[in-house]
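Below, in structure tokens: the form predicted on its own, a single chain.
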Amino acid sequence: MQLISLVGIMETTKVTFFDLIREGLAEVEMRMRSCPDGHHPKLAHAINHLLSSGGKRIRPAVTLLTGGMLQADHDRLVTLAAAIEMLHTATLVHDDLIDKSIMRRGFPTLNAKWTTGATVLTGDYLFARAADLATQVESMELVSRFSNSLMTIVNGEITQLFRTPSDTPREDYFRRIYAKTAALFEMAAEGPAMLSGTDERQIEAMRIYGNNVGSAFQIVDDVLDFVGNPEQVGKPTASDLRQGLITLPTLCYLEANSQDKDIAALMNNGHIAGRRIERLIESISSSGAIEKALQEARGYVDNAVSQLAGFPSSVEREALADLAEYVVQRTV
């Protein structure tokens, strides 16, 4: 299918925007690894393990490119990007623990090696470190924005944990992916615009850009849950569906096949298993639902790119457009 056939294009796009900010990303990495003195050596080892586990650093890329386009202070951009990525890393630690995941991106998760208590405390430390980095940006407005993003993420996780069958599954899905992913992308694009001192119109344009790129990113993640290589994705095929979590491919199938008894049972009961779940996975994968979900992701990317039209032409603006394209072309 199309998603899998775009590897060559993805690599070309990857060079376009990642090479432009390679030095800046190295600075972000150094800032994340430069922990204050006095913490336990096992904590230092855990942080090094987490930061070496193959993250794409796509959120710091958004921050550096946006700030470069708007000529924001470079050192503050690097600190903000490090704070955002550290916050993202902290959420992954707790997500893996909640989901009982033992692998991520081909690496053992922290909870696969450590006790629950040690894993929770490490996640807590990373949240605190992210907040510490955010204060170093020296903008109370940004610190407030940062803390609101964190509250949104945690509230989204709580909502997911206590989910019940819903009459508005599509609305619930998009609220969930905003909290899970889009909110932090929004911060990654809006934050540097705020730092640059540009006008409210451009700040809002970058907020919308980040929101749309983040939404597309999560939709593609949910597509990869069905069609990606389980070894690369780090989860079994249709892992979310097996846990009763409804994502966009399932919603697209539901909207076209509401009489399917398997999907009806899932929506009514919140969970199905055995032969029924395997049959539903096969039905979704062989229908047009995957392509429909990708079309929706493409719509979000197109909207994101359209937000860049009001900014002066620059290599950073073109790179932000390339980054948005990469989001729907990636295979991992």
Second form
Protein chains: 2
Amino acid sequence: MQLISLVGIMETTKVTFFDLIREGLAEVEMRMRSCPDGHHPKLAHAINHLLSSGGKRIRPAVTLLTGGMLQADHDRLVTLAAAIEMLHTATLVHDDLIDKSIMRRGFPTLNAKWTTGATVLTGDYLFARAADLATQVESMELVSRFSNSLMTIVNGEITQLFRTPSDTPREDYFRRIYAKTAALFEMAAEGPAMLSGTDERQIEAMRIYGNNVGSAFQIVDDVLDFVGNPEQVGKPTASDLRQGLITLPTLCYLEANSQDKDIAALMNNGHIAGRRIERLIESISSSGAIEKALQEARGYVDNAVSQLAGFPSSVEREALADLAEYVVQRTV
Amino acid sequence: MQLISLVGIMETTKVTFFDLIREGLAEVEMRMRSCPDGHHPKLAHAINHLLSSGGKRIRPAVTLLTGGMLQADHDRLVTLAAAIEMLHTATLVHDDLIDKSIMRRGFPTLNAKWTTGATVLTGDYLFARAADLATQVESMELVSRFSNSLMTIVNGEITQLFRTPSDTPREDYFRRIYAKTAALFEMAAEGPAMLSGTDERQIEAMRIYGNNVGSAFQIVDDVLDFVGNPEQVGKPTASDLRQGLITLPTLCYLEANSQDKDIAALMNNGHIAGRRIERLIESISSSGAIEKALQEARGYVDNAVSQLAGFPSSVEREALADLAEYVVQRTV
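The structure above corresponds to the form predicted on its own; please give the structure of the form predicted in complex with a further copy of the same chain next.
Expanding to the full complex; the earlier chain stays at the top.
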């Protein structure tokens, strides 16, 4: 049982919410690594490689803690958490292929080692396996929610791929991070609430919690793209902006500095290069835009934590609040 | 409503079993083309392109006829048929990308027009949409069957991709055509039987029917790869063999001519080229191997038809027998 990534996270960030679900997360790992009999050994090999290559298991943590708080059936929770993390892993495999990324979290990506064909098919297999795990939770409502989330995620990626310069960059950004991240966090929190059989009001509160934690998580990812350690992040500084992708730090900079010629050129042309892009990255990184974006992330976290007030006090409820805090405090 | 492909098939092959389900198939087309609100217009465009580019709709025909024979709920049948054809379409999108095919049935493939990224994501979206349609059938058992079929299909493609010279080419071939084609035909026939609420014996009979029709369908595809009109088939003659892929005509030739040096070289090295491959293609095409492969397909069809004997006489039962016959008589 390899839990290197979890141990790494715990040691470096001193987060304690993982302690409560250490065993549950180990069960999730095991469920994800179990490959149906008779399937090609290369698949088990690829799944092991992908699952051993870092990853915070933050979505499974949300699922296990929410389900624990609401006393949902443990085995179904483990299966749901495995399904959600598997779906997340599948989308990363195809994302890395499309972006031609060769490293993720310090490990070579699958597409760096395998052909396009093998990478596409492995991603497909992970989608199928995620759907298979989701059906094993045996809730029609949840399976339906699951396939809808997948459509939302893929539609978001297609929208990003075919993007054109836009007059509504803020709306576009929040639509994109919903599809990219918040939708799956939403399911990670709403799903176990649905399974627990609690009332609609509590299910809705957990949906909002997941949505807000997910939004904050993605904003922090986008901030780390500007200010994180490129080695730890595994990508060059401002890799999104270099590809013409507008994230919240850039948006905040734009809103405060609409006269800046570099940002105006970026907004008009869809992307800029050479000295201009380096100058713009420097301007954004040293401006108040980073702080402003983090403040927005903090607002999402506060909103997430406030949703927990309606639940009886418990160690899991505290851990869910800690998890939300961790999301804005992390540096990797 | 574009039904060009169906009309084409009916005109050229004089098959009548489609008449019985003409309206149902039109509903299936509509269900497949309906794209959820708010999704990127390029997706609807791609789906329309894919669905208008030929395709026999033979899997939906099996589903509608079986469900009609067993009086399953019509609306759920249409949804299931749409889910199955959508899953089939999704696998073709990724297959064509992996094989770098630029034409399918006389129309340009998606990957011939779009980037790898857009093609991968469109395939992913079709998988998600297929899963979404499958959940709308509202049968947990069926959704579980559906995700299992997808795993089987993708595992088969991965096994094909990573293939090495084998001592058991016949076993490998039949395992491959099960994953590639028979598994989905199996679900197309078993699924509606499950929905109808009939007994286990009849469900099993229809599973065997689907399995046998699917096996025959793939064998005929593999025969047409040797003897079909390359323009109609949309690929050069013996395209599989040129890539080192052993199909039933080659197997039958091997079994009767194990002394042939070209086939021995193919079996040892995984593939041969130049004058040797042309000579082998000529040898196989002019040998009794084609007839032998067709006889095997005929055996599957007879087995499929015999499964229908346990059902009361009906127009749908006759049509299912006709459909099985059509599968070995088609020339495209």
